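Single chain ahead, by itself, as structure tokens, in the form predicted on its own.
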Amino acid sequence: MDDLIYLDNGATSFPKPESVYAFMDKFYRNKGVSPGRSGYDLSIETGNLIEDARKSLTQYFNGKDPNRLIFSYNSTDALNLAINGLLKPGDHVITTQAEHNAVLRPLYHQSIYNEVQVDYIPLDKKGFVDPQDVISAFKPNTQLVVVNHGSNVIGTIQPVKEIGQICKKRGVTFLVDASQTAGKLSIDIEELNIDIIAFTGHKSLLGPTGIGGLYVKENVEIKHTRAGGTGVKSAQQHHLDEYPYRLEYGTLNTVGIAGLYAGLSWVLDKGIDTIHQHEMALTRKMLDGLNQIDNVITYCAEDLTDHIGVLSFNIKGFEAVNTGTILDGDYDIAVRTGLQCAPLVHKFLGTDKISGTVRIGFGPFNTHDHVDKAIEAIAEIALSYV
């Protein structure tokens, strides 16, 4: 374990900061019930990091109304939350080839069970979006435009800003999937024309699994899609309307929230350009690394300008899962390969045919020592194996 080379922090950051795993354990071991329900010092005091945490989520997204930030399971769940709360039968929608299967699978749903039509936007040959092609997509009765900000397969980042300016003048609902870039880049929802950002914990928040949330503006409502406790206003029959009873349900993930504003605390101190900065130096570098092995092919990777630090690649006739296999049972070396939870992109590259790529998530702990160990890896792989 303490030689592992973690290279997919893509899916999950690991390791995590150590102030987030002693935060965790001192909050629950000392604070862990039922947030400000209780009218007691601790659950007021767990209540109170509960909103703490709101407002620096909040702070981070540069939005202005704390009870607006709303706590979730992770991304998926948050964005089940905005999608199915916004949509209503015969509505259109615009989305993207780079997004996951948390925003296409209940697009997919509203598709076939709602009547929502549903237009995908293609990428360029270098992974990207043109804004001109949403602008071609828009009909009389779209409600609603998701896209990735950051594709978890190949890195790009979407020109969220002019897509959002779009909508904005057309009055319609923006919504951004920022499951890979919170905690790696700075966002800001004014400036980008974000209706609703959808974040999870668990990635480059430093968090724990388990916790995600949604930030949702003052101009856009969603509807409620599940009912239950909140513990406030227990007689009334209707689930809330105030934000954030909204669009939550029963008792929160209180150690999960400790553990995500400890994350964000770590990364607002480490500062996030800083990351982002270490993170594509070492994307650059193994770039440079894998261009110089024979049979070595990469995607969308041939200018990182708009990257964050994810990088897919494939050995020549060499399926993914073999790759992956071997870096681990042999060096020690853990990436993630398949389709990464988003098709449409591996039916872009072509590599749904192959059974996707070898994917590689960069993160705060990772060194130049763990690039270097694993372009030599990459390289006698396929070497021996091609």
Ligand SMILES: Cc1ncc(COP(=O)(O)O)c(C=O)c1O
The other form holds:
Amino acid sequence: MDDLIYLDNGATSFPKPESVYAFMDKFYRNKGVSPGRSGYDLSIETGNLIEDARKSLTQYFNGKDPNRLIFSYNSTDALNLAINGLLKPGDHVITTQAEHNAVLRPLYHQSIYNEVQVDYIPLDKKGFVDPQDVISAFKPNTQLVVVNHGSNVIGTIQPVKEIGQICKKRGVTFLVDASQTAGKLSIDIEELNIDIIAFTGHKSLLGPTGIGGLYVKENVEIKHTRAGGTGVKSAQQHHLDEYPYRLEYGTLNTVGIAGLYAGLSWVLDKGIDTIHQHEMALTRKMLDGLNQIDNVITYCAEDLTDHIGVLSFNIKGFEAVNTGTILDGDYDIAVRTGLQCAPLVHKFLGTDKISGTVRIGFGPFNTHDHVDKAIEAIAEIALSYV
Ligand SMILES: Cc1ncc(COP(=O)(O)O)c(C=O)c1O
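Got the form predicted on its own; any chance of the form predicted in complex with the ligand too?
First the chain shown before, then all remaining chains and molecules of the complex.
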């Protein structure tokens, strides 16, 4: 394990900072009780940690009200809460080819079970959505626009500010999937004109799995699609309308929230720009190295403007899964292969027919040495197996 070169941070970040492990351990040993609900000191202290985490994430997204920062299991769960709680039969939704199944599948379900109409904006040849195409796609019944902030396949950052401006002008709700970008980029929902942002805790926010959430701006209301205990107003039959209870159900993942809180603190201490620059320097070096190897093809990475540290490639004539297996078995290098839960991106790339791509996702603990070793390994595979 010590020798493992982990390049699958697009799936989940690994390892986590030591401070995250230590904070979670200490928190759960000392404060692992039900938060806030029972009225004794320890329960209140646990509740306070959750409120601190809400405040910290709200501040990171430049939200105004920490109660509108709600916790869910992950961004898939958060996106389901938002999509299913916003749409009604007959609505129209605009989304993009860049989306993950966490958006595509809830929307598909809405289309078949709830008569919601969905349009998918294509990507241009560099992997970006053209905001003009969003304008052209509006219909009188457009209720929601959902856009992926940073692609988990090709790393492109979509022009969410421009798209948000367009939505704002039309009074249409704008939901952004920031699963890949939260913790990698500074995200100011005011500046970017975002109404709802979905995030996951276990990627670049450096927390554990099982925690994510939404920030829901004051101008938007999401219907309840679940109901249950909230720990307050227990005599009321209907699930609570007020945030955060409106979108939280049952006992929260307190240890996950503690880890997420510690992860975000680590990221902010290091500096988001510093981390991003480091990851982009590695991405640049990786791309330059891959471009030197005959038979290697990279996707949407001619230049790395408006990119995060996520890169897809293939060795020509060789299935992505085989490259991944050899990288793991012979070189102890972990990457992600296949469609990465984003089938429309692969349709756009034409890689849907060749079992997808090999994806490299950089994290803050990757080094230049990792890149050198990965390039060397890929060059050897490209030479000896093709
Ligand atoms: C762009 C994007 N959206 C959504 C998700 C779903 O994240 P989670 O599995 O944490 O719900 C991912 C994870 O791969 C992603 O990359």
